[in-house]
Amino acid sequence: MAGLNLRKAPAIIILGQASLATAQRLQQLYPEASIHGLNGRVAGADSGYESFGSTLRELYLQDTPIIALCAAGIVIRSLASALSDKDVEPPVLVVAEDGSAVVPLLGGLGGVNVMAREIGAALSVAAAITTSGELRFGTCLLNPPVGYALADLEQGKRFVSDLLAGQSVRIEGDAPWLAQAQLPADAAAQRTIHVGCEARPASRDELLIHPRSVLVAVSAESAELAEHVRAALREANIAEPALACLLASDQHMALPGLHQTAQQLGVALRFAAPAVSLAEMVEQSVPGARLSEHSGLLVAVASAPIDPAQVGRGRGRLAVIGLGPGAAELMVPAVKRELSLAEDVLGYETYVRMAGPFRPDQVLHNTDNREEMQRARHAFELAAQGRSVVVVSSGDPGVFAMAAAVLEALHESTDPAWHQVDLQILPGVSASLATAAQAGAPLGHDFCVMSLSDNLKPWSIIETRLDLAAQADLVLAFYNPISKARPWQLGVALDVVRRHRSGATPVVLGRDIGRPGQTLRVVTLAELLPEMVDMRTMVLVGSSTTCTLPRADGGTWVYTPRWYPARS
């Protein structure tokens, strides 16, 4: 994972197929960024896009750092009429589609120097810097690294155009990436550059950069809490961009008031378990940080940058995902974007590898199929100790899938933390509704879904529910049609809906659609026979107004109208 801290997670665009493999390096360096590929060019993006021009344009007015894989040129006439003030542009660079240049173009303010330099040591290759400051100091000293933030950006540009005209500089406070620039200091020099975290009155002749070294405790979510947070902060001559963290908690974990809170006020939000006082759990959390009491607040200043990720643990998160029926260009952006997040990731053996690929960082836990209640325990226990877990589903996690199992694991717990859990279940494109999509549109009316399997319910209740849904004239979607253990209810079941439906009504037999391999087949509800399904296949059985038509390639269409007959 990248040092750097981004706004918002860079757009990786790509023209063509070459740049790909180059693109998924990039996304390696940068987990949460997605790779757009151009329609019709590039298969295996995580989304497409039709206009190169359009789309640079709005990734840029979104504030969204671009790395485009392609020439400079066609990045800079793209984006020459959208182009705004440089102290708020995102950051922008170009890469050669087989990763042997980096060029920053640019967001300077805001760090495209740091990615061109992340970039360039992940593909082994020079950056193309070519900022005077940088260049000059070998440091952006306006765009301070991770746990340092500069407290007044037009300032520190007045300041560094009076360095960069001959004047030189001293240093005030403590900041080891300073010390290893080469900066023009001289112990009497008029020009100061301050480091700390006190608030102080801005002055021509300082640059002022605040470590980001003060954490603030708080006990419960209020409507104010910021502005109270703020007022603190006040109170104690803290500079609010020496704000590091907010530290609650785990009690508290699940309050949304104080994920709003930390969110108004950009600081990571960390929970620790409650301790005999506050004080007492702020010093398990940030030894020897000196303590004051303000507006009601704790604040702690430590004597050096806090990493948040250093103090007490985060919430941890629970996505239960679904792949789609196979194929990457059908999982949302959504999905992948949390398995590139993950930790950990836990499902039946096939599916996770359909999930990859993975980080080495990243640790899977691979079981039966048939374990669903014991997976779904052991995301719980992992998510609860702070750590991003996915659950991976087939399809949509919730048809037939993990989602009700994670869920029912949760019910039937007492264990507090699985409850404080951030549990969020994603869509995924189901096993019929691909199907329905490869064949046209069977399902374009009410439709009825059902799993033909009798493992966790009685075949009673399968047979009553089937007769009910064909006597109501829905279109039928059949899950878990046979099987080796169940030879023979497929027979049954279509003996069932022919009480209901004529010999001529259409049948979708869809078998491993969305993965390799994939076969597509449209019979009569007459021709059908068992044998022709499998445990892979989704059977769709039309109603009475469900209609086909020949196709140009020689296949059919399968469809029914949204218009239903009149009754007399």
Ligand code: SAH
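Small disclaimer: the values here were computed from a predicted structure and weren't measured. If you superpose the two forms and keep the largest set of C-alpha atoms that fall within 1.5 Å, you have the rigid core. Residue numbers count along the first chain shown, from 1. Compared with the form predicted together with the ligand:
- Remark: with the core as the superposition reference, the CA shift of P201 between the two forms reaches 2 Å or more.
- After superposing the rigid core, the Cα of T545 is displaced by less than 2 Å between the two forms.
- Once both forms are fitted on their core, a CA shift of 2 Å or more is seen for S19 between the two forms.
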Second form
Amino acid sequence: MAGLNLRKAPAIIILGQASLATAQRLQQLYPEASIHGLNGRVAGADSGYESFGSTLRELYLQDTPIIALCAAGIVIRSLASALSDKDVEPPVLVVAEDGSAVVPLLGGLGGVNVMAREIGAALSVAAAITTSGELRFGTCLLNPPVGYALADLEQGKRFVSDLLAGQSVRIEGDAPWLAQAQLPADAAAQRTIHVGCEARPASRDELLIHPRSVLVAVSAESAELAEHVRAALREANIAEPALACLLASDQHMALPGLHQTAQQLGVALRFAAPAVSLAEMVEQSVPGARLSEHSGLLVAVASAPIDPAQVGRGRGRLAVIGLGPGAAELMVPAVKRELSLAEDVLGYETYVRMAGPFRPDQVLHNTDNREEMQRARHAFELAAQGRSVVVVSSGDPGVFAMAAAVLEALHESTDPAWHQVDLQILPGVSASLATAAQAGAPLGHDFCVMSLSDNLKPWSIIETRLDLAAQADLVLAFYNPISKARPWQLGVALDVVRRHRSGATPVVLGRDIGRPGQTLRVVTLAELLPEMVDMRTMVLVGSSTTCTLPRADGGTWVYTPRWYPARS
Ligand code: SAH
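Okay, that is the form predicted alone; can I get the form predicted together with the ligand now?
Whole complex next, starting from this chain.
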């Protein structure tokens, strides 16, 4: 996506199966884009949606570039109510379902024509460009490429109108991308395109563009650090849009104030190993930059735009995520976002596959042959190098899954780089909750969650806990109820439970819930046999108040009332 000033990956929206092939060609062009297909009409999309109009409006308002494979009219009608501020909108394009036409509709300042040309080139069709300035000059002057920022949009619009009206222009400063543009250039022109860092208002005859070539080194966090940086830039007579990134010592990587400051200023925060002096640290990060000190901060001005990704390194991130039971709709949006940001993905192959599809640049580590602690350490090793790492669990990562192992690995480690990693645990819908929801509300009152696996704890503990939980009349949710290596345990567990519960107690068996071929059964405790259960089953055993009622579709609702009878 070089040259495109996009903040977000595009969404490719399709309404029918016939568009999928074109959508996939577009995805090759924009590998980070995801294909959204209408539920029930499209198989093989990355995600599904119910309503075309509300999906489109939601993406538009979230500033997501939209490529819709349908008639332009449908998109115009759908977005009409959301169109308000033309200066801040994402690119919106329509592409004919057979790939024979591409029409940029909205987002001229967000680079829609650049995308239209890229798509046109990929599909071997001409892009339907209608923007006058763009047609005349072959580029949108108001949308400079990555590394450059326009000083004043309104001023810029007037400037482009002047050029369209016949004025000629000359260029001051370094603007390599304009070399290909067909500008009415004239060394004696009154109108100038000025490329420079300095802070000053654009003159009437000028298009002022700031190269993002400034770095400020920050050594500590303070409440007013953002203001402090702004003051330093003012003192140095540098325009704020010229700021490309902040640089700090990697010892300060975890300080929240630094990250907030970078966010407030809308720039990247990068880290370097502390050299002998701050000046040396900056010198190593942006060789050849002009250094000066203002308001006690070190300001570095490079001769060309700075690519923050090339400066020092970023803070590594490790997210332990829960996929939910399996169905994409049951995955929380924060998890989806994290998966799209991931550079490395670790987990059991089945779960990693469930979390996909992934882009070719994402590294998948299928770690079936490793035990949990080893996988957790591997994740930290990668994140401590500055990478963005995701560890995948099914259901919720904190329920008999990777989150605790990751924290244990961190607890054991004395490596400061591991402790500075941005660690996030993102929840998911656990199997007991997904199963309960399908059965009704069996967990509607107090309940107890247990793993019946004695791989990591002695069997005697399991029996004691079962006995006490059953005695306390808690609803019981069993994870890992049985496996080939643990064939007899479930039978013994049920014997313990039966000491305290009547044979009529409802039991819910959810197998592969939220996955293809899911089954849900309701039996009684008396009927329940270990053969009805396997390692992909969730077992919910009711309490004395759990009851059932018939569903109109022939099934059974199971619920545990909120109240509990008073006991003498
Ligand atoms: N972290 C997971 C649980 C891992 S333990 C979660 O929160 O759901 C694995 C056990 O969870 C399995 O043996 C099974 O008992 C249960 N389980 C996981 N996914 C399931 C599903 N989709 N349907 C039914 N049970 C499931």
